[in-house]
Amino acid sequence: MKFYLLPSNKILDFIQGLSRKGPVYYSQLRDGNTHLVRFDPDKDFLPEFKGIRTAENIKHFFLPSRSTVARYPDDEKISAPHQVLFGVKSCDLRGVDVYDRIFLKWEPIDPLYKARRENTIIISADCPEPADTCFCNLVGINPYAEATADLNFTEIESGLLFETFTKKGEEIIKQFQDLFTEPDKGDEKERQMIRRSAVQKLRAINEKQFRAGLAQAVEQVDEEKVRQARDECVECLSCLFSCPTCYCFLLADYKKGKNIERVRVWDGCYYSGYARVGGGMNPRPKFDERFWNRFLCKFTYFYQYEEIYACTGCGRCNSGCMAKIDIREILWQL
């Protein structure tokens, strides 16, 4: 594995670079959560990248809240910006991850997605310093990258030690090969050692593991478990829209001027008409059905298909939830 040393002097520089393409979103603190903020060469460059996951998941910049998917009768192309996300941690690539495998290996594949996938340079970062919430290691993630962005980078003394994982982030490194210098064994060591930290602060979090089938054990849980878990949920919704794997969506039409639009929102399984069809059916017309899809989407279907969960362990929907429902009691309970 060849790795590539960004002095702390570079960095911004590398960020300048960046972002004559196109936007670039970097993690920054803000009161007291890490945000990604959009870099501005007018304004303080003041990157944060010790901190957990950002407040926001990353979901937006690939499936927007609202978005235009179609226009009729004009066959007008929707185009996706290129863009990148820079500091972006472990847990969301699992989100990233997931997406891939709906909308780009399953078929139909969806071609905004592809599009905004392709035009989005993804540089994640390693998480040195977990939170009480987080619990990726409960899901088989490790607080650092291992697969799916272009490029990740350990934030050392000297500055941001990368490594690359696909050939755009090798394309990138070559491009700005004259900010980068060799690291030498002390930085490497030094990234060893925050990684193994990490990794032992989140063993300290979450002592226990899930159990062994979790899959069979979300899908054969009996009623009263289910009412007993959602007892306190006051159905915000904050833990199904802040949630980086959520995926479901409505498409509705909208006249606008002489053309018709096809717009995309999300949507979310706790809403009553969620699972209605035609003639007012509805398979799931008691909360206690929705509210346990959410794990059974999660825990137990997506596992069936992909052999991974559709969770991320990035600890949004307890930091979230008004109740402060703390999905990982859930889950130890069954």
Second form
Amino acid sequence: MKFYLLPSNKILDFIQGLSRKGPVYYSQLRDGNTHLVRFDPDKDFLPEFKGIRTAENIKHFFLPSRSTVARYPDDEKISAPHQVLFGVKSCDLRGVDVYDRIFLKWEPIDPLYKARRENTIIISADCPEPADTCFCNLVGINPYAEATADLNFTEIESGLLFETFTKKGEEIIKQFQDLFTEPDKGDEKERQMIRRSAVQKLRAINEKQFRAGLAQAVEQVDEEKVRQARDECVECLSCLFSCPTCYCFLLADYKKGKNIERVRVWDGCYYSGYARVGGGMNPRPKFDERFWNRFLCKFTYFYQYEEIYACTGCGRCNSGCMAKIDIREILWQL
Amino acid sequence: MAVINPYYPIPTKIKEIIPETPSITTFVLDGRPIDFSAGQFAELTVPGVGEAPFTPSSSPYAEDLEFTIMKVGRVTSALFELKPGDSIGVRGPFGKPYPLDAFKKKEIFIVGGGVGFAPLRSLFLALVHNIKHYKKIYIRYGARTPQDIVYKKLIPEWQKIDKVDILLTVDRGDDSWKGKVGVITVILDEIPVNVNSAPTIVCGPPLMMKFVTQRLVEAGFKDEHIYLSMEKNMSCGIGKCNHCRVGKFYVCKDGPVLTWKDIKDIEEPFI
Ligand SMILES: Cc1cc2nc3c(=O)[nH]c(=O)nc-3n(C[C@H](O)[C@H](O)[C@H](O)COP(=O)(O)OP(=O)(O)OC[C@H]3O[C@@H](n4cnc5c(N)ncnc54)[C@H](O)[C@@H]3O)c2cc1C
Ligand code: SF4
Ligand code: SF4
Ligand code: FES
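Now that the form predicted on its own has been shown, please provide the structure of the form predicted in complex with its partner chain.
Time for the whole complex; same chain goes first.
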């Protein structure tokens, strides 16, 4: 494997260079959480790469909460922004991977997602300090990137230690080669230690694995367990809208001048009208059924299609839940 | 090659409007904005109002595209306000066609209820187009009252076609009605086909689907030969938005027709 070292005093130059192509969103600490904040040369540069995934959902960048997918009758072209995401965590890469499968691998492909995805450069960062809400290790993910990003880096003493995963990533390294130096064996060793320690921390946070045959157990759950699991839920839907793998949407049409905009808006399967059909029949009239649909979607059906869970272990649903429902506890109970 | 935007509705004019029943109307579109095979469906857009999924009721070989639609809510009500010459949008075709090759040399048993005759008419016309390939076509159709029967003018013509056998029933008759009275299962007491080999194709309202399927299973049709149209909430039509899922199936992509074998383990699959 080839590594490239970006010395600490060159990080700003790198980000500045990247920002010439389009906005760069880099991870910053604010009010105790990390956020992907747009780089602004006139503002202080305050990167924070050690913290866990951002508070916000990464899916905003690929599938915004509202985005135009067509205009008619005049078929105007819809453009996709060029953007760089800098400091994305491994769990969120799994989120992108899940979306890639749905929107790029499953026929027919979604040209709007494709355009956004192609115009986005993803630069991920190792995750040395997992939090109590994290459980990427329970869904088969390491706290560092192994694919999906264009570039990944580990923050070490002397700077950021990069590796490339894609052609796009290699081209960036080439373009900015003057900023990078050759790392030494000690740097690689340091990376190994950081990774090993992160994995150990995650094991300590989540000692218990999910049961074998989880997909089947979720499908065969008994009603009483579902009732208990959802008992405290206030149906705020925060777990759905903060989740990087929830992908449900609706198409809604709005008049705009002479043309009409077809807008894709996020939807959520906890809404009572979500699956209702013309005439008023509803396949999931009871909240228990809708509550469990989320689990079936992520742990049974997606697993049946792709042999990975549509859950990244990011823990956003746990940290955002008003009723303090922890998805791990529910899955451990099965 | 230009990338086709699957969310773009192709503007198409309404050519003719044919009232079928007090609540069901056939919309004939001008030409064929999309091609389709029997069983596939399309999303129709009423400009500025929105979309809903419908299956063409015309023959896949016909020049114009037709839809037979029941007025039930927001989009369909807006559609019923339109006049010949008005423009709508069409996206599709979506979903899988009926496996007509597998029906060859067989008796085909078609059961419909209410507006469920729409997709079945398209299937029927596709079969008739190549009638030499099939042994015989049976249609069993039920409506609430004689007034609610769709394609009233066409059915007598179809009855004259060789190798076609059509029986109708209405839940409630009137003075003019000379045919059978009773729910659809009254014309399913006698099943004149070889249930070991014949495919049976069903489309209708949820409760009708449930009872008819029960009856067909009881009559001995093979689970994998019972083809059922699934009405689910749909938005994208291309397996992305997740609305139409029933069990592990995306009805818009794996359906809209699934077999009883596919769905029999799902609790209340038709609702
Ligand atoms: C594959 C397929 C083929 C079909 N073919 C035909 C056909 O050939 N002919 C035919 O007549 N019908 C057909 N249908 C049924 C047809 O699609 C429905 O009747 C149609 O969608 C009704 O639309 P509507 O807006 O008029 O009804 P509405 O009842 O107003 O709305 C139906 C849709 O809007 C949503 N909705 C409405 N109000 C609310 C609310 N308050 N809260 C949340 N959601 C709401 C529902 O979730 C539902 O998706 C088909 C359906 C499918 C799936
Ligand atoms: S889930 Fe894993 S990768 Fe994501 S923030 Fe937590 S430790 Fe990092
Ligand atoms: S279900 Fe919860 S932990 Fe899993 S990906 Fe969604 S928000 Fe993250
Ligand atoms: S209608 Fe969107 S997934 Fe089937």
